[in-house]
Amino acid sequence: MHSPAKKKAPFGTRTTAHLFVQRYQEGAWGPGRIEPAAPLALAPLTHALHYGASIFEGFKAHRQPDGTLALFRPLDHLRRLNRSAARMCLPQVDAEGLARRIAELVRTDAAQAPSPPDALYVRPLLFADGAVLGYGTPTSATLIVALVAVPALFKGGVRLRTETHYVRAAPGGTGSAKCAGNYAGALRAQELAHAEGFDEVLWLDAHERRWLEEAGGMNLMLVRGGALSTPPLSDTILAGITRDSLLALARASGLPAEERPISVDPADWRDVSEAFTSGTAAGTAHIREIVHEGRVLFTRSEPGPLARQLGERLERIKFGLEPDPFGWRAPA
């Protein structure tokens, strides 16, 4: 009998001393500025509060051996922010310019960044701020970038169950956008899974309820027949930057890496030797067990060798402990 999942401490409860703030009006972005962190003043009719036009990103700044900070793949995250913005009818940001301002913000609050293995989480938030009850395409928006010192998550591994009732995303929907509503809509299923002793849910496709997609806010990675395997991207799966990094690391190391559908059929799990999740907050998190409709699809008590190898190398690159042949580290 499994014991209930332990209640985790809140992840990220206090920002550093400053924010970056920029506003979009009349078809153009105004000058952004770094200012002291303070509560937001929003009108009761703020568009995002009523209609959900809100997106965000999340990446990290890591303390390097010389004491400086380096951002991990900031441009890739900000380009993904723009893809989310396009889907949600929000204005595009200047990714390169914003990356420079975020680096400035990180330098401003560098003294509040933690030491390894913890990191400084960078949270860009873009939302429609127009005070109008009418439903339509937003014409004004606010961009905020906050910094939060955070620990790594799921250090002891995770236990997952598939979600067979609720759906996270459907074809043609917003599943590949990092929008607030995707996460709010997932909370009920997560709450029920927690009550059953699981750490997260493993989402299935909306049509057949057979194909595995994401695990909570993380991508799913398997080792199958000695190859790294992950579900192919679609408009129902977020294109994870950590996912992409792990695939690149595997291929650069000569390890087979594939993107192929993964079902709940027992035959698909016969040669699965490792399972883990990937995401910015948790990095790589070992999956201890996956349960589908009461049947165990996968179980392993300790992380496997390939997951450990890829996860540790990725962390060493992030923290400047080995060379970065991919150009992923961006100095702050």
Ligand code: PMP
Given for the second form:
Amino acid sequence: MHSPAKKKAPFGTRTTAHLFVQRYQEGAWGPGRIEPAAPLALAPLTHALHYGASIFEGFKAHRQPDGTLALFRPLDHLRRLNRSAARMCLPQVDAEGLARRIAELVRTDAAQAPSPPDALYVRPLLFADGAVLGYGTPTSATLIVALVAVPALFKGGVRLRTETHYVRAAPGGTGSAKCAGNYAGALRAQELAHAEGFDEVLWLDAHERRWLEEAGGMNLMLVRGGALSTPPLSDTILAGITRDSLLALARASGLPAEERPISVDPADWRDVSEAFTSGTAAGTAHIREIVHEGRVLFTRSEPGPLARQLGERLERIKFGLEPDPFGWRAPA
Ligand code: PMP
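Having looked at the form predicted alone, could you now put up the form predicted in complex with this ligand?
Now the complete complex, all chains and molecules, led by this one.
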């Protein structure tokens, strides 16, 4: 028997005062409402609790210099929610309409949004809410959007190790969907890695256990031969919005950027000079060390120059401290 790790402070335990709630039944969405945050009433046979048809998103609203809040790439996140929904047989949302309602929710609870560098995390959750024991395609669903004030994670950098026993995602599976089961299935490996003093695991491909894919809640970014480099997307990797943003920022500033596989073979790491995480919650945290089967594949004590430059530029764009040529900020 094992007990859950207790040493880490939980990340985000209180929502703001309101939720956005919308129900889908008999092929149509009902009117969504902004309501006082309250526990959900769920039937014991709720489909999502038994069979796992539950997906989510995560993005942030950032306090701007004029005091207003701006959401970072909300439509791209809601389009990804729709791709996850398609994989899980959940209904599609109207991404534009929902983005407007989320902006309204953020304005409603704006006073509860923290100051930079902290931010307001936006968590849309869509799950099959039908009370039915029979296993089949969901016919009704609940969408909620909750807001949680969060700090920036992993300020001191992270140590990662590859996971050689457990697998997160296999070709044809659900790895590229942001579905609840992916995270439940990853917990045991994360728990073991924490017990060994690592912050997260780096997942390997299921077939050869040779190719690095991503970490539990973030993509992997390297500086390799002077280029920004990240493993290519597939159906076993979540297409991170931060990943896409960093590739775009690098290319726009004339830095070569490549999507290229990287293996656990030390020869692949000879020209890797920097490594960092890429994700909404984790940001671009410095990776201090990567260990594979007890051997150090990569180590660097301080963040490298490109990681710093790209990470800071992205944060400045999010917080409205420099122009946004990409159209990523959406006023709330
Ligand atoms: N991979 C996984 C498995 C994740 O959960 C996340 C967080 N959404 C990411 C990567 C990073 O994605 P994003 O940059 O869109 O937050």
